[in-house]
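Only one chain is given next, in structure tokens, and it is the form predicted alone.
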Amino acid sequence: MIREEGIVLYMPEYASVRVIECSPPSWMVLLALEEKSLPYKCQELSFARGEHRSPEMLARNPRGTIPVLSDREFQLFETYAIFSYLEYAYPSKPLAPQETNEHVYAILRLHESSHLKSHGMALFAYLMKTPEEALDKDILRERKDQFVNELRFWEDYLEGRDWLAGTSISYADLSVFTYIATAVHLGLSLQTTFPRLAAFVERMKQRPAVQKTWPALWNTNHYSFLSDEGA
């Protein structure tokens, strides 16, 4: 049996991540791990050496796929049921909310936000596997126009409020958040069409947990892929 004393992110190392530098399902953990201030260790692998599938990986995960957290003899390799064991074996500061309507919401947006990442992934896929010089405007074109509708949903369910499930933090806005900076990344602009997706994603940038875990390789290189001109 693999025990770890203490809790192991095993995620991407975002240098080894191409074009997109970073990877959504890990950042959203380490972001729960932060803004619970658990204290854990930070394992990064290098998906161009596919460490990710080395024989260690796989006995902790058969699928082959990170983030994985170890935390004593438990190996979780799904991001909602790292989500759901967080909270359940550390209940201090709670990213589910505690009273009933509101943590109903939370978990609805939550599963809900696997559509963002369904149409996301889409589109980041194509860029990370895609070489500039052979990108196909059309394709990229309609991916992205795929992620921009998904995003009408989140705009209007911000209406009124700061989070997506009533007035606290959760983990619906790390699993949103996540994908969409992402996509500002890659030059995607929010202002005109999503000012409330443009509000909440400043608004989380000055927390703490986010400022913390910032995918380094962001400070320097900006993409255009997104935007009007490009897509």
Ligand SMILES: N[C@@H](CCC(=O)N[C@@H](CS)C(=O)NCC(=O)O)C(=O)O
Second form
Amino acid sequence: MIREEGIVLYMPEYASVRVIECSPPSWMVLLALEEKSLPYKCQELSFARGEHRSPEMLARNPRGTIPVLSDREFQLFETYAIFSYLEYAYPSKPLAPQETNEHVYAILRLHESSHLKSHGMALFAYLMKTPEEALDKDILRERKDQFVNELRFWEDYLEGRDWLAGTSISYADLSVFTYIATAVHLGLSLQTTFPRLAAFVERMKQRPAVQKTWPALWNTNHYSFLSDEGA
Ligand SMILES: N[C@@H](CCC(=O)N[C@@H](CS)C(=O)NCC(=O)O)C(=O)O
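Show the same protein again, this time as the form predicted in complex with this ligand rather than the form predicted alone.
Let's see the whole complex now, leading with the same chain.
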């Protein structure tokens, strides 16, 4: 049995993720670890070299996806399962509201964010895997539209509130933020159509956890694939 001393997060080496230069599922776990002030080590794996599918990683996660969070004898590999584990094993500094009504909505919004995730991954994977000169404008437009249509739900949920559930940050905010921030990195503008989401992203960017984990290449590389002119 694999047994780790302390928490180890297996995640992509961002520089090996073409154009996206990040991985929303891994980033949201990093954010949870930081928000909860948990000690952890990061093991970065190159997508380009297929390190996430090495025999050692497949022994941890037969599905070959990352993030994988290893702690003691446990190997966890579905992002939302990792969140549940962290909250159960390390309840201090909770990222799930304690009050019943808020707790229920936080769970609902977290699982509901899987819609944002599937549209986001379809869009981001297309940009990541397709050489720029081979991008099909219609495919890009269709995937962008599906992602943007999904954003309307999240803009509505933020009416009159700073966080998606309750009065403080929760796992749902981490999940939604990482996909939206990635789309902004790829050129999506929020301000005109989604002012609450734009303010939410700015609020998140003030948090030390976000500042500490901000993808380094995003500071130098900027893309316009999802700008109004780009798609
Ligand atoms: N259901 C998984 C999906 C995670 C996921 O999509 N990971 C991507 C990176 S963003 C991955 O490992 N892709 C590599 C592959 O599928 O070969 C989760 O929630 O953790």
